[in-house]
Amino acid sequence: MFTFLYQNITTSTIVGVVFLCFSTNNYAANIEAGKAKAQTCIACHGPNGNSIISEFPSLSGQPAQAISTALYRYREGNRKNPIMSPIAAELTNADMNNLAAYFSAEKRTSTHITSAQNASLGPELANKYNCTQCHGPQMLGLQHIPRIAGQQHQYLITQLRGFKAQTRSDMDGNMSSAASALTDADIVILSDYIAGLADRPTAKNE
């Protein structure tokens, strides 16, 4: 679920990701420079990368490579968004590495409280649709695969519906394939469950 595995990727994306990985290993990312650059990001993504707007994703605690890969894809036009595309167009590779280092070092916080019913149903669905296989048992992401634990609830719903409808950019097609089997009820349950996977997940009675 939400996977970004390397299959059927365009040549430009492969080259870009490889370059960014090489750059990350050979360029000491500057967290303070990333923090300064991130001041233009907080209007949408929130202070320290913890979004307070349900439609915009939190960036805190993301694997650094997941952030730099997403930024690169926006810059190169592989992924399009009316807000992110023009912002990413102005970023250098160093900027991307700095931003990724800064946001990945910030602690994820979330105020979302999963319903008791969805907290019970969510783990089974997450295993059934291989969410944990790609994003890890705690949904914290790995390398280029993003963290989804504690992500904004509405954002998760929107992305899953987009993958299912194949209107959301999908680097390798795996997410669109996985989401095609989801019912809208599954999407609502999974999104509620995953959004509540924060430092202090709590369930409420329906």
The other form holds:
Amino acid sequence: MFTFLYQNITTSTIVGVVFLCFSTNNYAANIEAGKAKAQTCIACHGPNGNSIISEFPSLSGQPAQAISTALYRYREGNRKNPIMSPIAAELTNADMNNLAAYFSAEKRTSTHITSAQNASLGPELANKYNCTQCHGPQMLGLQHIPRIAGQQHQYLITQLRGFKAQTRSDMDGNMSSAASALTDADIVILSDYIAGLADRPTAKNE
Ligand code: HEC
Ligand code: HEC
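Write the structure block of the form predicted together with ligand HEC for the protein whose form predicted alone appears above.
Let us now look at the entire complex, which starts with that chain.
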């Protein structure tokens, strides 16, 4: 596919633009199929994938690859969870890609209010422990690296404690190694700071 795209661009920019229009249409179709399938997910992950339960993660605005990778790993047993493993077991690869396309295109909002103290301590810690180096300057994630900005507060605390204790599965060891240096106080500060990094919901989302 990349060779095809590359040839189009080198041969003629117009052909490249036409190709992109087609791929946009395919993407829209996937989002619609994902939205239909997502009706079973929103009970826990919230309307538009913005969770309203602190222990349940938001899926909105998450890089599509991070969502599909997580689903795939639940289904294959690499990441285990009593709620998500049986749900993922019922999904095909196409379902996972469609669901990922849908949730990824939704806007992330958060109702979390970070304390003034942690809002000032958080950025320095995120820089010191390289969180921004992997998760991005605004912690919006990239490809398989999840977005953490505006993620649910308790979910963040649980995951970071889990990585540190090496009880949360880790695809490449990077996160467990990043979390190993954190004290529990760091985890509490970072989670409070990161959970607040998103737009406030509009009336429509509430
Ligand atoms: C009964 C509640 C429930 C339902 C229904 C549910 N989930 Fe989940 N989901 C959870 C919980 C709880 C977690 C956190 C599990 C963990 O700690 O690994 C989670 C985690 C996830 C994750 C990983 C998020 C991350 O940031 O790593 C993805 C992706 C996901 N769910 C997608 C879905 C999709 C897609 C559906 C619908 C097909 C769905 N879930 C239905 C409760 C639910
Ligand atoms: C070397 C790269 C790297 C660094 C540094 C890093 N992370 Fe991560 N992080 C990852 C990857 C990759 C994952 C996905 C792990 C998986 O699901 O197997 C992840 C996952 C996470 C998750 C779970 C997200 C979810 O949706 O389940 C949280 C929370 C997190 N990181 C927070 C942090 C914080 C806070 C820091 C700084 C202390 C940090 N990370 C530093 C690469 C990194």
